[in-house]
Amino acid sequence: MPTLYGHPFSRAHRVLWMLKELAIPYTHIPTGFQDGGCRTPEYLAINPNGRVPALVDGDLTLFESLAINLYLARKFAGGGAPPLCPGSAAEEALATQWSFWAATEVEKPLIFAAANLILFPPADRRPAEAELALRRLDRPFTVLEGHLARQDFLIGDRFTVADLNVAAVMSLIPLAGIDISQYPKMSVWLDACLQRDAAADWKPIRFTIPRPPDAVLLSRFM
């Protein structure tokens, strides 16, 4: 049985949406990260990078969410869960292809933003640095638009892994209040994505973190 570390309100809440999907038996630890519970040495001994979440299931640790999703939807794809795994090769390196894009493209303006919307405490926010990073979510957001202009997922005909693991990152646009409206087949993806009965821990997730030092946030996240 698999076991989660990790607190909901934290990119846990990912890979809780994955094992919901799978309909799978899981041990949940929910780790803290602003509590120092992930800088325990007991936890450091999981995950010595001192970040939620991790995964141990058998003689297995993993860390990174997303990889985490890759390897629950291939090692499950035949427990009589929903085909959440790629079909093929060309599937599976498309969906890693998609997960690495969402990390890479989207998640750190995206943060960013809703950091400057939401997550900071309301003195230190600031709405010229949110407008930059929306401005700079437009391109991957365009790609994104276009791909699903041409099919409904985002590999083959179902949802999938890639479709989880990107809606996941992305699910900071409806907590933040972002406006998607201008693509509007990205919209209604993601709108599906979130509404799916396994995603719901998505929904309350609510903190406020510290802004750290201007030179550290510009190098951090743009």
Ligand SMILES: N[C@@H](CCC(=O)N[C@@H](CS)C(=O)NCC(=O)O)C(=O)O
The other form holds:
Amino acid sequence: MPTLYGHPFSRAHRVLWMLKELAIPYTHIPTGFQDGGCRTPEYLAINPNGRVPALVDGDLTLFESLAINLYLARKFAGGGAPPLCPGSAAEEALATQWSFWAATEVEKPLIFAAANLILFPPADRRPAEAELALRRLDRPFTVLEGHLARQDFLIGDRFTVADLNVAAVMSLIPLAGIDISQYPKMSVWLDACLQRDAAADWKPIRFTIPRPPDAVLLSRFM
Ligand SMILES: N[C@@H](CCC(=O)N[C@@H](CS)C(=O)NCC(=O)O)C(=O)O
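Mind pulling up the form predicted in complex with the named molecule next to the form predicted alone we just looked at?
Full assembly next; the chain just shown is listed first.
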């Protein structure tokens, strides 16, 4: 049985969503990331990056939330109907493509926007930074809008790990109250993904993150 490490109000929510989609038994250890939980020697032996989530499944230890989901979809392909895993080498490549795309093209500017809208303490939010990050998101969002104008899901004609990974990264959009009405196809697709039963219970964010010094912030997000 896999063991997932990571508090639900962290990127571990992406993996919790996948585990619930697959309806498989798992153990969940809600290791924190703001309380030193992911810096203990025991946890660093599992994920030397000192970040959550991590997954242990038998002899395999994995970090990176989206890679964990690609693995789970493949390993437990019997779960979910129809299966969430890619059905061919081409679909496998597309699932990897969309997952990398979400991590490289969308995640950083989206977190930076969300930080300035909801995650930083109110006095530390800068609307101009949120605006800049949202402008950077126009290019990937336009790509996704164009793709979804041609098909209902990212791959083939069914919800797969690709939709789950991309929608999980983009789940900050409704949480941060970001208006995406200028991308109507993407908006409908994201709503449908996030309304799935397995995606339901991570929605509220009940924490703020401290605003780091500007130099750190720019190197991390821009
Ligand atoms: N790319 C990694 C990022 C993991 C990550 O940054 N997790 C945050 C919580 S959402 C964390 O553990 N932060 C603690 C730290 O950076 O010290 C993934 O997707 O798994």
